[in-house]
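Shown here is one chain on its own, the form predicted on its own, set out as structure tokens.
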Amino acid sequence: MKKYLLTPGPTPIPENANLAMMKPIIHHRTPEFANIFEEVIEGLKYIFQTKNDIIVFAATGTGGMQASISNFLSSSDKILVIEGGKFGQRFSKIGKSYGLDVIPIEVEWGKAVDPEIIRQKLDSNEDIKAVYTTLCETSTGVLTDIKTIAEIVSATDAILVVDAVSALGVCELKTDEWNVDVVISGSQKGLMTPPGLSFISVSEKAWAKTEDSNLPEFYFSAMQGKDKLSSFNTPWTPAVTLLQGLNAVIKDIKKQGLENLLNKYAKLAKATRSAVESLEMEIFASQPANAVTAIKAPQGIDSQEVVKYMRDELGVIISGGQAQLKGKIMRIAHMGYMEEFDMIVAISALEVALKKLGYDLELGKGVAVAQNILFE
């Protein structure tokens, strides 16, 4: 059975990246590797839209999340965390594991945080050291208003840390223009490379926080990573093969143009949502991100059964809900190496699965809606 991977990570890998990763392994303390790593760093700056330092870790996105806490904070520091889904909650869990004083803003899953609540929390807790939030909360498909939040946080002594693991290169994020201090991402989503690389961009305001930080961060030391940037290398053995693949992806992104890529994902997302709504189903997120569409399962239908049927019978792999959303939503990604016909396949398979599971719909209705948007 031919498989179609349409999950919000890992995402499909383009052929040129696969070919780059098939090349013979090279040693990481050589000019050849330094040249590759320099291209990767400069390319990531283009995608992050920053002139700040970017530190690369051989880890998944959670490693970058951990580094964003251990490098800039000290024991018992107060942090403000937006908990609107599974990955917002992960920041809280990491912070608590380091003994930090975590102040959560609990947001109903499927809703976006009101930036004014963040302003109020900062006004009443002037000793908050950092604010943690997601750009796209992957578990719910919600987009956060980072621009407005950054305006609020930048007027304080706190730093703003944004999890853009599922959104970098997919949703708009102007790191420097918006004054975002730390941005975290990973290789396996919008950057179309296998899991195993995480990145953090670090502003001067954030680097100043490292001087007082007393949390342990041996492997995830941003400062040691910074010290090696001048020679375009890493303090520890890097994931050489993944970086070769990533370099190929970055070159392709630059060739396409970041703005063109963002516009493409916006179109894929619009087509998918419009198709879903034509089938009389609801989008779960009140403020949806273009990286992933979360769809409410129809009354009486278990979304896990939809996901299972699409995967096992049709070879189309999407994601279900996590935690309390298990069985209640389906998630279709629009990130990475995906094109118009990937969405047509996803919607067609969704229609077939829903009809097989007893939902009353007209086959092809959603597909036609999506086609009219994608190929107008």
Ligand code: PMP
Given for the second form:
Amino acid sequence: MKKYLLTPGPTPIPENANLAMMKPIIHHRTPEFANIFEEVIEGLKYIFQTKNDIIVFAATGTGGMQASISNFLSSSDKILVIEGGKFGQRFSKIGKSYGLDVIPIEVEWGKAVDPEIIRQKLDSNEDIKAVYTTLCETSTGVLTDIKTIAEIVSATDAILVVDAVSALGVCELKTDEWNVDVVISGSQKGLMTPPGLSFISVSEKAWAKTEDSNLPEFYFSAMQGKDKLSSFNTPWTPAVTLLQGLNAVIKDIKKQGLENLLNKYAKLAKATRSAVESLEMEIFASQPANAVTAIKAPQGIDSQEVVKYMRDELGVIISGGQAQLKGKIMRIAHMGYMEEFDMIVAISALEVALKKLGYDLELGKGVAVAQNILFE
Ligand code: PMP
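What's the form predicted in complex with the ligand like, now that we've got the form predicted on its own?
And the full complex, kicking off with our chain again.
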């Protein structure tokens, strides 16, 4: 059966990247590797929209999240964490594992945080050292208003750390213009490369915090990464093959232009949302991100069954809900190597699966709505 991978990570890999990863392995202490790494770092700066240093780890996104805590803080430091889903909660878990004083802002899943609450917390806790939030909370499909939050945080001594693992290169994020201190991402979503690379961008304000940070780290030392960055190398053996693939992707992204890419994802997301609504279903997120659309399962239908039917009977792989959203939502991604007809496949398969599972709908209705938006 032909498979269509339409999940919020990993995403499909473009042919150019696959071909680049088939090249013979090279040694990393060579000019050949330094050239590739330099291109990758410069390309990432373009996509992160930053002039800040970018440190690369051979780890998945969670490794970058951990590094964003261990490098900038000291034991018992106070941090503010926006918890509106599974990935916000992960920051709290990592913070607690390092003995930090974690102040959570709990946001109802599906809703976006009100930046004013962050302002109030910072005003009443002047010793908060960092604010942790998520650009696209992949578990709910919610987009966070990073621009407004950054205006608030940049006026304080705290640093702002943004998890853009699922949103980098997909949703707007102006790291320098908005004053975001640390941005975290990973290879397997918007960057269309297999899982295994994580990145953090680090502002001057954040580097200053590394000076007196006393949390234990070794492998994830950003300082050691920075030392080697000047010669376009890494402290430990890098994931050479993945970097070769990523370099090919970056070249394509530059050719297409970031702005065009973001506009494309906006269109894919709009078409999907409109199709879903035409089928009389609801979007789960009050402020939806263009990276992933979370759809409420219709009354009486278990979303896990929909996802299973699509995967096993139709070969179309989307995601269900996580944690308390299990059985309640379906998630279709619009990130990475995805185009107009991928959305047509997703919507068409969703219609077929829902009908098989007893939902009363007219086949093709959502597809037609999407076609009108995608090809107008
Ligand atoms: N943050 C977000 C927003 C994510 O979507 C993910 C992956 N789904 C992660 C963090 C964790 O990344 P990884 O699974 O690569 O460790």
